[in-house]
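A single chain, nothing else alongside it, follows as structure tokens in the form predicted on its own.
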Amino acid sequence: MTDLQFLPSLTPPQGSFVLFGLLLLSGLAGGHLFARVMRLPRITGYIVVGIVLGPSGLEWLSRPALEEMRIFVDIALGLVLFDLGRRIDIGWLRKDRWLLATGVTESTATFFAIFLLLGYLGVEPAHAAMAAAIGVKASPAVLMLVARDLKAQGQVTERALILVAINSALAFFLFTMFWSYLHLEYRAGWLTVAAHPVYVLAGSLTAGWIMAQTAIHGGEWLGKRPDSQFILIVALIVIAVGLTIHFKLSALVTLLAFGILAKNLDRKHALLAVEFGQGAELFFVILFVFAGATLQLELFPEAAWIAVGFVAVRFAAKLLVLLMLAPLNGLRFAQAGLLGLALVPMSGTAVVMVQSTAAVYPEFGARLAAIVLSAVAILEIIGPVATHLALRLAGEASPDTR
């Protein structure tokens, strides 16, 4: 033992705590720079920082480090999907059936547009179906954070949130059901083909129902105390994420179901509309830095034309349906067009869906990633800007944010 052995090593610290702190600081700085200097959404800054720090950039965030972040990403998505789900009032959708019909039609048209294009471009049917299912949904996290930054309120903002919830639910359903198709492609046993999607969907919905019932009864017991209910909801979201990992269920389906059921089964209005506030910002930074870092930009040249076509037909399908059904929804054509622009983003959940496939069938997941993540690379850059522009042009941004 030398006299100076108590001193630390001169090599840079590699611990996860240091890395995690640097990630948050870098994301915060990038978001501030893009918002204040370039007048772009903070999300764009978070994503660019992720790209720069990730494996496609400086490689400060290695793939093992990104795996360590995954639990925080799941919690972040849980907060977003729960918050999105509790905006869905089933009673209101029963009265305004054209809004529900619009969401279903828009989602269906998007799926078939992407599926047919990918088939025309020579993509195998299994890859095309899974990619199209992922492409159905827009990014709730982008829409919610941009709307919150702009303090946006109005028809375009509220309808966009409802449509995102509808197409998220349908995308998760399609994606889960297509696992049977995927198992058949890889010659899995008939029990796996038939039972796996049913287990995941039924189990995830059941977990969401249990979380909702626990939240409602907990809210009745705690009373209308915002601080206590905030802790209750966050704790249940974390528990739900943990349960879905342990039981190999879908965290995305579980948390969306949790939000929807907590809203619509709460007959006595025991639960308050808890605002996650500044605490959620930490998870938003993590989510979008992670989304940027996981993009495999080296795959983009291979699938560039496919990605561009994917983005184009996805936007066209959503926009055309919204324009055609605008009069039935009481919207002007300009509002319908801006609504279509607001639904452009596709981000974190798409990345998670691709990764869940790669975890089971790595070869299939690699090909799916080349298609979907190349499109996500485009949409992560233009998506937040499109949503930001749509809500501003709709006149729904608060005057003090302009």
Second form
Amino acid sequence: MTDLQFLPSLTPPQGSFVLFGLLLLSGLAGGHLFARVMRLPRITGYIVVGIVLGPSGLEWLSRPALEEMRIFVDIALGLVLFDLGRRIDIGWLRKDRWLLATGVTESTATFFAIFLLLGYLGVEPAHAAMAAAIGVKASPAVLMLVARDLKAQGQVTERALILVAINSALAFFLFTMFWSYLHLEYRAGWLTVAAHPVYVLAGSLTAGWIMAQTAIHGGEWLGKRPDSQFILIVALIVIAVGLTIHFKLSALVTLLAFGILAKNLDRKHALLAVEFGQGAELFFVILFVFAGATLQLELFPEAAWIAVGFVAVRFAAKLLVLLMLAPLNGLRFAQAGLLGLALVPMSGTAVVMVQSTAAVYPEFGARLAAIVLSAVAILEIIGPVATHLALRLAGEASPDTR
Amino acid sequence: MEPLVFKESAALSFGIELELQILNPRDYDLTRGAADLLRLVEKKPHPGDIKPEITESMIEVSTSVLTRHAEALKELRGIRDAVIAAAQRLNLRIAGGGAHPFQKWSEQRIFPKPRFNHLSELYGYLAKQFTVFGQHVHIGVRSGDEAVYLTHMMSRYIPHFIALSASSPFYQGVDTAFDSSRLNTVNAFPLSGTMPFVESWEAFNEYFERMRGFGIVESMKDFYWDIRPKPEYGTIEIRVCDTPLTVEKAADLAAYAQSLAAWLLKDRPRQPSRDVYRVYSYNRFLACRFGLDATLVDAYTQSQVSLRDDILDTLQTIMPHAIALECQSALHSIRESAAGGGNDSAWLRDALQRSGTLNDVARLQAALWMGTGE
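Having seen the form predicted on its own, could you give me the form predicted in complex with its partner chain?
In what comes next, the whole complex appears, and the chain from above leads the way.
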């Protein structure tokens, strides 16, 4: 045997390279199966592959292996959030005040609907508020990618993207606030309570602003060359993601602010609307396979019905507000309804939010974690399908994506 | 089948139709927005008429029947403002210009309406390629015979309208070297070109009956001629202009057509000539390609003339009629661009020089139309 040391061991190949490649291949196969054969969004295919391969399924993807994928996931989220931010036109929010009002009302209504439901079910207010805050957020990644896959153009698409940005930001704000409140309840000092949200918010906005200024000035210096500007933007996104990890900031707020400010402060129009294209697609496959793999389906039996209630109440609250405000938004009722449907997907980052809360505050309760994680599981699977359906029915999908 | 009845209308009344571009505010590509825009516009009273066009990123606006340049200006501005108000609520941009600088025709979506679906089926890719934007000017005449005469006489001046209105130098992402690339896409249609050389409305009707008998056309709408009589309106319709970058320019062009028609109908300076049609296609090409710098063949004098000089001479000749019609200011603006100010294509090429990308050109185009500044 000693003569044959140049041969590898007979255990299955491990390590990031093979893993990355295998995840891409399996995601590709799942996406293809769902999109071509079943006419469902590719994203759902990626998620299902994640579930099958992950700890809840065949356990081929262990938790440490998932951690190795984390960097790709963070970059993918960075790309999506920046791209979403770039689509937010502050001028529009200023001219059509009802748009912002709708976003705030929709988020608030969702929060209270879930909060009341959980209270009714006997969940402690502080914990219920935390879970409700998580439920406010729709999924920017799902909306952006489904809209892109369908080449969707129109009011439902545009408004869904603005609303997801607003409810993501508000969800983050509420979550950080209640997180601090939990600190207080568990006798953390006042300073922690006050300083933590302020630090995260101010830090993230500052980081986003610095990135945006760098992008704009870099763009001016480089000139309007798409290939150069593409590298500039991707580099800054990766740096921004790194900074948020290092300084414990919010990736969501930082990247969203980076996108929004890069678009809205660029008065000389130095930055081009560079497309991330197929290169970014690699990261998105990993993002959703990862999201599927982190779902904890084993919790589902104990919380199934409450999770269904969570999902139903969340949808009803969003739908109701959008229908009521439809005339003020210049939308037909059918469009407002489809807008509500488009906002169904819940963000995979909710899993991280729940897990990190449960880790710091075990009292947060396994039961609540089970409820929220089960709701996320339902919404990750039906969410992309809902958005896909909404944009199609609204007539906003390109005919050649049929 | 019923013969075409020519509806009499007030001589020298006029109307304007403009096809407009709907853009997104991110990369300023064409975007799907006509249905939402129209729904919102119709909620409030506005002058004129606003309708869908063949693809979902176009709308067509038209004025009522007008008699004076000042009225046209007022009404066009009213329509423009109504469309802009709706567009701003939907975060869309509206732009003039004969072609979008970089849209891909294959990505355009046919507006869901039976006539448009039929055209798309019949013409295949030509229908989507027809995502170009024109200005049509109607001039009222008192009879079918007058319409036939005026159509023939106006044909001599078609290069003027092409060069003065040209605003489609960029198409599918490239500088075409043409000032008006839009008209090249019209040429592909089988029923494009010019009205046959008939001498009276009766003779025209005979021709139309034959074409209808062959099953080639059903109505006048099926002819895509550069100028066509429009019996149901009692007008002739000049269809060669690119949509200008501003409504003011659109009103100027209409006033030029009105004054020219006044001179042709009242003074009857010449008789229709087959020679005009013999040199027609070539002159039309030269005007599209070189704009105001073109040198044309004058069928009546059988000599080469500079298009600029020809416009300046014509302006001088028709000025008394313009004064009677109270549109001398419009003709002064036309003179300015013919004498050196240049047309909208020159403005667009300059915009590319200044800004560097065609996305920026489309952005500047929209800012100019919407009056929002850069």
